[in-house]
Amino acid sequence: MNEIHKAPSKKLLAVFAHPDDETFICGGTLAKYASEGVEITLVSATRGEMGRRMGNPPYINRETMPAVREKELRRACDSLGIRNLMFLDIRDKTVEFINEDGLTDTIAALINEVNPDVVLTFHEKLGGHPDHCAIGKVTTAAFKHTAHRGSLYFISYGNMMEQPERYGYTRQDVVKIDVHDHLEAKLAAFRDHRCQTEIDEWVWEEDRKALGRFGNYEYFLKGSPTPKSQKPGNLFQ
C-alpha cells in the first residue's frame, strides 16, 4: 500500500467510468497525491460487468464479473491509498443513456458533499469510450453548475498531451505530473485488476521490466481556470 505520510488536508474527487480507469489511466498520479495527504474519493459509474476480458484462462463470467471487478477495484484502492470508494450503479456501457439531468444532479450533490479542491473526470470528447465520454459530459456540467470553488481537469491516456496541438490545445492548458516515485504503487495497482490484465505478459514480468514499461509523467488538461499563482506540475492551487 502507499503510505500516507500527512493528515488529509486537501481533497481530490475523481469521477470516472470503470473499474480500472483510475488505475490505467492517472493511478501515479493519484497514488502521488495520497502519499502527500491528500484525502481522494473516486466514483465509478459502473462494475465494467461488460467487460471483454475475463481472466487468463477465463475463470468469471457476465453474472460474476461485477463482484470480481468490485473486489479487485478495492484492492487497487488500498494499493494507491484511495481511502473512498463509491459506485453509481449504472450498467456498464449504458452510461450515454441515462437521462443526463439526473445524472448531472447526482454528481453536483456529490461535488457538494466532499468539497472537493480538484475534479479529475474524462474529457467529453477525448475520452474514448463512450462511457468515458458521458461520464465526463456530466461531470464537467456538475462542476459548472454547483460553482465550486476547486478545480477541473481531464485525464489523458499516455503522453498525448505531449503534443496538444493536436487536439487543439497549448502548452499552458496542460499540467504535466511527475509520478516516477509512485511508479510501484501503479504497477501493484495494475496487478490488483487481475482479471483485466492477466493476458498482458508484461503486467506480470519482473518488477524492473513491468515498471519500464510505465512513463515518468501523467497529463492533465485544464477544465476550468487556474490561477496564475499556481506551481507548474500541480493540479493544486
Given for the second form:
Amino acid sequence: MNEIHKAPSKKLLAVFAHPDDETFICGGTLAKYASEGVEITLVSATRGEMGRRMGNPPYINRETMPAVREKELRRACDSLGIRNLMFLDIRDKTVEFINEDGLTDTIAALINEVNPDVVLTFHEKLGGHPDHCAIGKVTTAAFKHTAHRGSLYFISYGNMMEQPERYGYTRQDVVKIDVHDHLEAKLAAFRDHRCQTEIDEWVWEEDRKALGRFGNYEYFLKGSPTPKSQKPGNLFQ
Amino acid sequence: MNPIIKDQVEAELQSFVGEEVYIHSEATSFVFVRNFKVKVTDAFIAGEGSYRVALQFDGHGWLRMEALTHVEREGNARLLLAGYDDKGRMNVALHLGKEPFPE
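Alongside the form predicted alone that was just displayed, please also present the structure of the form predicted together with the partner chain.
Following is the full complex, with the preceding chain placed first.
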C-alpha cells in the first residue's frame, strides 16, 4: 500500500472579538493562507450581539441578533476558507470586564491544543474598540505564558501601518501581506456579513467597483521576535 | 420588527402591569442594562411616529425611554420595543420579559 506523505499543514489561530473582525480587518490574508492550505482556527469572543446595525431596513432585534450573526460568520468562514470556528460566549461589550486570568488560561489552553505557527489578535492599545483591546491583551498574555514556538502578530486597520512611525513603531516591526489575488473572497465574506454591511452601499455595487475599494495589502505588527531568516511579506517562517 | 401601533402596544404593556418583569434596556451607543427584575406597577406610551414609553416600578421607580419605533411581540412572555434610525441602526431598545433574557 502506498501511503501519501504530506508535510503537516501550517496552522494559524486568530483570536478576535466580534463576528466580522476577521473579514473587515484581515479577510484577504486569511483567504490567502487558507488557499495555500494553512489550517485556520478562528475564535470569536462574542457573537456581536450588541451591534448597532440591525439590517437596512431593519429585520433583526437584540434577541435574534446572536443567531443571525453566528450564521453570517459561518458563511464568511466558508468564503474565506476558515474551517474551525469557536466562540468564547462572552457578551458583546463586556470582554474587558471578564476575569483576565481565567480568560488568559482559556486562550493559553487553546494555543496548546491548536499548536499554531501563527497567532493573530488585536493590539491591546491600538485595537480601537474596548472588546478588541481586551481580547488582544489576554491573547498576548496567553501567548507569553505558553512560551509558544510560533509567532504572534497584531492585526491593524487599513493602511495605518503604512506609516508605523506615527504609532511609535518602525518598518521592521511591520509585515505587509499582498492580498490582491484574494479580494474576491474578501468581498464575498463582506457580503456574508449582510446585516453589518447592508448599510455600506459600495459593498453591494457591481463586483469590479466594490473590489476597487479594497487595498492590495494588509498590515500586521510583530508581537514576538521573528528570525532573520523570515521571508519578507509572509507571516510564516 | 413592525412599526409600533400605539393602541396595540399600550394594551400589550398593560399585560405586564402587576407582574414581576425582567427588563433589557439600552441606549445603544452609551448604556445597557439586562435582566434587572422589577415589579411593574404602571406602564405608559406617548407620542406619534416615534414613541415614549415609561414604566413605574416597585412603587417608587421610573424607567422612561424615547425614540422607540418598532415592536415585536413574542407570545405572552416577551415584548420587544426598539428604536431604529432611517438606516436600520438601533438607537434604543426596551424589552420586557416574564422570564430572564439569555445572559
